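Given next, in structure tokens, is a single chain: the form predicted on its own.
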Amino acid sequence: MIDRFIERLTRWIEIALAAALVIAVILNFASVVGRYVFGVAVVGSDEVQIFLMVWIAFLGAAVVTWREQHLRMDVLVGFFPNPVQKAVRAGEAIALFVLACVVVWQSAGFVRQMMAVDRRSDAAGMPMAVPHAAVTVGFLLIALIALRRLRR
């Protein structure tokens, strides 16, 4: 049941990431047309595009982690007996969980600082907590995925 929920969630995340990419491309196109055809810059569009790409990267990392499509250096592991392979996978999941928790802790603290001082981007005026929260959310999902793997 949990796996089905996570699979549906990752599918919705993929759809949202695709939409974000389309929005970034539209913003880029509008910025080029505005600048070179009408001589008017679309203020803040570059920042918004970058922030969308940050979200795409970190949420995409969670999807890739769930689907186990990340790069692996496991050529030697395949030659080990099955119990050793399972132990290596468990060690990987533990290391991933610990690392992801450290990143979540640190990035959440930074997001809180950005919110406390109401830091905003220069051109778009977007709260800087929004792009920085991508790290927290992405690694929180990765930590939950690693925890799920450990329970299996």
Given for the second form:
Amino acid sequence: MIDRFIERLTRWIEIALAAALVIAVILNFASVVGRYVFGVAVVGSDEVQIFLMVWIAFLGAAVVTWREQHLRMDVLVGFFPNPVQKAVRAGEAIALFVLACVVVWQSAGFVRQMMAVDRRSDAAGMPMAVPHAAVTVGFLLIALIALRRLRR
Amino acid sequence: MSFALGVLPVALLLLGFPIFLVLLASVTVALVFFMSIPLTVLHQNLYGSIDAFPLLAIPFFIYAGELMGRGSVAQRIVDVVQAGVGKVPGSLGVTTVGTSAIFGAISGASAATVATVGRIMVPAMRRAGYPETFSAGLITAVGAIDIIIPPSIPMIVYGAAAQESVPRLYAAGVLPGLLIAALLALYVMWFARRHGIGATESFDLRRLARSAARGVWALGAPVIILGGIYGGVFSPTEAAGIACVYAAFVTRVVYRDIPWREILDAAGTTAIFTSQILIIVACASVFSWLLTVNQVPAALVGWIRSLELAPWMILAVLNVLLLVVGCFVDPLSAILVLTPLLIPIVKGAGIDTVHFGIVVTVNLAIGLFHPPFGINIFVAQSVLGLKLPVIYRGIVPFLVLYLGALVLITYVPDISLAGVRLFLAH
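For comparison with the form predicted on its own, produce the structure of the form predicted in complex with the partner chain.
What follows is the whole complex; the chain from before opens it.
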């Protein structure tokens, strides 16, 4: 049940991130066309593209965690006996949960500060809490996935 | 501190932990137990490392390659190269080299080239009587050219880590990439002549013109990407974005290879692949920052200086180090962790950092097909159905060729730097 929910959630995230990438490409194209064809700059375009990439990086990392597609060097572990392999995987899930919680704790504090001072980006005027929250949300999902893996 | 920055990461890496987790764990342990710096630096560095416009070129180039790989672009490039190669010995092998070099100028990911070009060329070489070990070794090794010929994702990451200009690195990568392609093509011709493998069809100008007409849109991609960058029209990131629009236009509108839905599907695949890379970039940047504040690079430079090595010896030592690391760790992680350590040494020895960037890239390109863990080996095994022992045996001569090229590129800096003078003279 929970696994099915996470599976569906990650699929929706993937679609959202795909749309974010396409929007970034369109903004990039519009910037170039604006500069060379119309002689005008699309204000804030570069910033928004970067913010979209930040969300792709951290939210996508949660999807990669769920699908177990992170880059790793696991050839050596393959030679370990089965119980040792299971112990290593459990250790990995614990480390992932603890470290993701540390990042969420720190990152949430940072985002709260950004919101308190209403810090905005220079060109697009977007609240800086929005891109910074990508770190919090991404690692929160990673922590939940690690917890689910531990319970299994 | 040496536990957190040395023992722990190596142990976790060997235990098969994800690379981003290895770096994050080492950093957190160092900050919590060995340093009195607020943990806020974790968030600041994780976010700050990704908050960079040049890095946008990574998802854009991957997306352009993904779109081009899904259509008939590779087949059209094969047809043009094959028609141009004509009746030379081992023409199919030479076509494989030429196609990979051109595809490398569109995509920035080596594994994609092995899969896309391999699916077309390996069965063709099998039918033409090429030994399986030869075609397996060729396709596994030739894909590595992809990260040397621009656009190259490892060069973007090196540029960010070494604070070096990406257009300069791209200009410097052209001649080394072509040198390796030429060496591989010459070896293929020698091998084919020695084993009595004939050519396919003789050169025919009309056939070349027909293939070129069919493939003109496919061949336009590298012209737009590299011409735009070297001509000073676009920044690498803008060129990458233009490449995406061009790839979508060519595969959907001109060739009608893929439906609209697949354009979004390719974007999803790209986004996930991008986050695989960028999460490592983020964590590696915190790790590098920690190395710097603990003055590890300075200590390393001091130690190397105390050995009083000549620059050529330093380059030899660094080559061995990079080759060994490249056999076990993926190129991007290796660049992110090692570059901040190596750049002060390289600068201290008076070595050009653009030239060194190419040396690093060639070393790590070799790691892509070097046994036992080269990623291209596993791509050739899973996508092309080739057997591991066959690939391992087939790789050996190509490995020797790449090492020969590496020596030339390392000790003749002009092979790299002439490209900078040639393409960026303005």
